[in-house]
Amino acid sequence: MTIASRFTSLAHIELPLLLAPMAGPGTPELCIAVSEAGGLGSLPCAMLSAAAIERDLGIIRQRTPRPVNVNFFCHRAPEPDAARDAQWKARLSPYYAELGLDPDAPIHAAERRPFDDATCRLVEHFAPEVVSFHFGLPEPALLARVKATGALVLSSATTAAEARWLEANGCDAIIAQGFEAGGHRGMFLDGDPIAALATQVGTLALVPQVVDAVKVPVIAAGGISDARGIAAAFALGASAVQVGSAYLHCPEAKVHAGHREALRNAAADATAVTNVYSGRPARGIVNRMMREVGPISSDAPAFPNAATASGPLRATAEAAGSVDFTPLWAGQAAGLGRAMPAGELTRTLIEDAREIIRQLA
């Protein structure tokens, strides 16, 4: 028994499985074991440089010639605020007062690159087979840039009218976000996202409500880490599923020590929502920074600069082996994930998956 379906057919992949971008622990090798076992590997390039995107671009146009998705940021840099930078500075001074380190010494300013000419370019050269967006969609002009290579253009959206707006504006298909997924949250119409968490929508609600939104394929989204997930996500209309957590239990992926033994031990009940380490909300494994100072702080400056003065925090930790200030993104089903490789990970969440629907027919 197969699990075709549109997004398959749109994408031209085998598996209806979509590798999430996740910045950070997302490197080439994860995007190639996932593409080359037959989904839709991701790399994830709002935290790198434009040399960096080439590098890794690079290497994975040399060891597979299978579609790819590359996921950009689209939000807008925020207006400097240096009242509010110092602040949150304050904040955590007794912290780099514990770990000894001097609250007044130059720091390296939080990179989190929003979609812009430079990246576009890179898109034009390497021409990836589709091209995915967080935080929305990028202006008009650049857009239609990534449009003109052929790309298939993909955002997140967490409520039916994001979806609607998504594609009225050029999506070839939407990932329903739900609540439960690990990292940023992709909100991008209400003005405060902070403000908005509490109507925000669980995957089982959101899936059928996107799929009756709009007409482009949905891939859903958030605590789906196993087959049972995979299944019920096509129950629900689905097209494909996007997986995340799952697969940070990986060799592939780049993940601290600290943070897959979280994960190894993760309840359903391990994670929140914060905007402690970003400025945006975000869902991650609780940890000592996030109970002490948030899970959601009004100090926090404008993402992305609530990470800046973290980031010394986190440096210093994570070298003397603590991931006190490291954001453990998870979704709520982080626990369910297996240690494996991530070829054979993807093949055995499908095919484990083929079996649920066909026992159920």
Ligand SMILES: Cc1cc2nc3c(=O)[nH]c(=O)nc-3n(C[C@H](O)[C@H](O)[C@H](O)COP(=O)(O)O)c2cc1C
Contents of the next structure:
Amino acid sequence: MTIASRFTSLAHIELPLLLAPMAGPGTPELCIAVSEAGGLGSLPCAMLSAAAIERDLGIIRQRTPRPVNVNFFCHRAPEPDAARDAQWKARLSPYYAELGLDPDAPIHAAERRPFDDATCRLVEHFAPEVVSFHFGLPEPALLARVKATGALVLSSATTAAEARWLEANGCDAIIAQGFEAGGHRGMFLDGDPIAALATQVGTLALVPQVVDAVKVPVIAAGGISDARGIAAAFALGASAVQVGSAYLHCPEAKVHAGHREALRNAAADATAVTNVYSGRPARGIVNRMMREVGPISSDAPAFPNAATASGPLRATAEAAGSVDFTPLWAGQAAGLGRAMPAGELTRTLIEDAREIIRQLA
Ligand SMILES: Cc1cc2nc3c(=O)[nH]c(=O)nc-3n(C[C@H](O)[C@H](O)[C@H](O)COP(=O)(O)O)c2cc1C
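What I would like now is the form predicted together with this ligand, since the data block earlier showed the form predicted alone; can you produce it?
Every chain and every other molecule in the complex is listed next, the one we just looked at coming first.
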């Protein structure tokens, strides 16, 4: 058995590539295209209502018989903190004034919800072949229900200690997520994710240490946007790769035109880790909100509540064609991505990586 076949044989897929679940840009179309090409497509559910998950999984099951991954966040919802929320609103009030928004109007923000009984029932109903989590694992009773469906369970580790914890608590494969990764860091063992930022490990150093720490297959994630990154991940001992930012260039991704433009022009140093959009550290292309309010702000309410007050700013600015208040999530290698249909990208990435590996041999 080759290193790559350790994960493909477990997940019953052809190509050792997972589409990273990306809450927001991820669509059923993107998921279907990657699964149909032989990789593992993912449906990110963190920002979807139960009804929307049911609709999207229905579409996916209708349009592909291939295995899919369904992804959830499993953070603990924070205690309400009205004083902190008010302080955050005050910090953002100059922007409300600039955009002509009423700061006292009720806000209907898109929430990030943790995995719960209602979403677990959908997993039981649709029985996706793979279920992945971010920020650890759900409580044991919920996890036992997921495992009883026969799904493979994956979660992200940002250290070898997190990888060992996930393996000991039932993960069938570990996603080693390095510092370069776009979006939220999946860190969950350290009490304070902001404090843990300074010590976060890059993919090149993390993957071999996670491979040495666990017996289950390891999936490398973070900064892998072309075939060279994939070949490197296999050399480090990964059994598969999880690619996110590269797929944001695809027509199937739901990405604002301004975000797409920023991705096309993203230099290696265009991104930073910020907490101003959600309250937890996540990597995105530096834009006005990150520059002026962050990138790290001690005023930001706990995850996911920081997103509430910036929601109306984002919606109003986007309607006027601006992404000044939009999280432009992207990894450090986002600029290496090429715009092409997701199925073609999946096949090309793996074919080109195999060619690189052949040339090295
Ligand atoms: C736009 C965006 C949204 C993301 N949302 C999620 C998510 O909902 N769930 C999750 O497990 N990971 C999420 N991630 C992290 C990815 O799973 C993965 O770790 C990351 O994309 C890998 O780094 P790369 O972007 O450099 O390829 C997101 C990443 C991006 C870029």
